[in-house]
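To begin, one chain is listed below as structure tokens, in the form predicted alone.
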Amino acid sequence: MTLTLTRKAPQSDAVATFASCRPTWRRRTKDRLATTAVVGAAVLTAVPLTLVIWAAIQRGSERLDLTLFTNSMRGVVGQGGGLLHALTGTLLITAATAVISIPLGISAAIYLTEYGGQTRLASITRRAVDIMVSIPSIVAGLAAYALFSLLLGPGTRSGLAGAVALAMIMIPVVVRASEEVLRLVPGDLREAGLALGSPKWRVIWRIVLPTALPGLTAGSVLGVARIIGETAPLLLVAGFTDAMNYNLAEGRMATLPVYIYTQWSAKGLDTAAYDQRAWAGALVLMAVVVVLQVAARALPPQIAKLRRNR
């Protein structure tokens, strides 16, 4: 009796592997779901957002002249009048905003990142910032009106009240952005500084900091565009004017937000018109924080260039 044996040819790792690790018909179903899931997502989300960019491009180009950009709402009744005084509301309590915030949010990141460890003081800080991101604009428009109205009497409204209030909805966002930005900073760096016989603050300031500038000034910009379309504290405390105010610390200020809300609300016997200069200013507003997007991205390849180049 003669036994035959065949040997069966080894098939490679790849071959095995592969067909160890081929997908079933369950395993690419649940991945179809999945991707259509995530499409359809995005799909409901871009759908209103594309409609709205569009009514705001239709009906706001109607009123975009000269006219709109050099003339105030003074003594208007009707047609004609402009937003300039609100664009230069806007302009000067954003900036004045951003003096404030920008220097206290990122000496708060530094606290955080590079002195504050996991001390009380800094979970408390922290515990703050989380809780100081989730409020309603409304809440901080109601502090810095309760603070005006302690410290200069009730019911005064001005530009610096405005940026104050929007001081409180800003910071948290710079502090946050600023700890993400100052952690990516390699360790090497801060000792190698700190090796050299360099004090702390001075490796921070000469090292740090210039090594993260691009990511701060991303975080500062949008910032700056977080706070930049809210109406609820302005309306609260900055109130609204139909005339130019140049001045922050008295008198009533008109901004972007608030005069849309009130050319849309407060509409006279000539209905289009209000509803021309409410779209239009929509519309500003929209291209004002679609550049501030755009610096937020572009700026920091930037800076790193021009850092490099130095």
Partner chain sequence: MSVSALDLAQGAGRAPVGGPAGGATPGERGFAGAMKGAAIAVALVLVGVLIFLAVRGGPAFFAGAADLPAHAGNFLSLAAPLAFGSLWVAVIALAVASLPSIGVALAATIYAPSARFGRLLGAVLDLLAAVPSVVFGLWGLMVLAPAMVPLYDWAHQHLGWLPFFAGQPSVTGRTVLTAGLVVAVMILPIMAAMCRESFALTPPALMEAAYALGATRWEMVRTAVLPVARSGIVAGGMLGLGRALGETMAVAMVLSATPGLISVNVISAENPSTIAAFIASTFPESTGSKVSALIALGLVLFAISLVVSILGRRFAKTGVAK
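Show the form predicted together with the partner chain, please, because up to now only the form predicted alone has appeared in this conversation.
Partners and other molecules omitted; one chain follows.
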């Protein structure tokens, strides 16, 4: 009995502190300071975002004209030129990454939720996904470089290698998001389908997947949003070029993020023209990212959790 009392002692202290109806001046001041700090932190968070967006709009709009979207950098020294080749490269590489990652990621998630359960393979795959999430993007680039240099000889650069590197980053995002969405599909639906005599694969194909489709789409959009601004892996394996390249399998391919980087890092004599192009590229990339974010937000509310888990 004594023991219980002593254990409870600190709690009753706390009760005593809170007990008076009107908090003391000291406690009210502390509370107000804390509120100020919390509001301050919220405002502080919005500041860098505003500054970055403002800088991108202000400096990017200097070169935001039609020729930016109709020209590549081929033969351009100084003024002029554009980012058509980089935009094309980003679209091609992102599309290739999506074609690799989305089917593979969703299929693996189907195995994990519908077939795997607690099997050994399922737990190995889950652990692999956990580790892949923590791979720094530059390491994914190095791995893709190592793979392609073993297959095709050292020094290979191609859009496909870039897509493989980005797929290593995107696959775990898609698997995690899809697994969570598939778990939200009510078991009743599966049981009803099976009770009608459908084989399991038809139940998954005709009932589970259509039900989960909005969520699976949102997961895929998030995956694309995660990789579209990636620079480091593409700098290593897709390389950079001033000219158009429509062939994913061969030759260096420019992308928007790498374009921004190289406009800054490999300047010619007329530095202002290069800086302007870098900022214009940043503005275009930001616009793409904002559109993807809005698209993912427009999807159903149960996805909100996934977005934060990214």
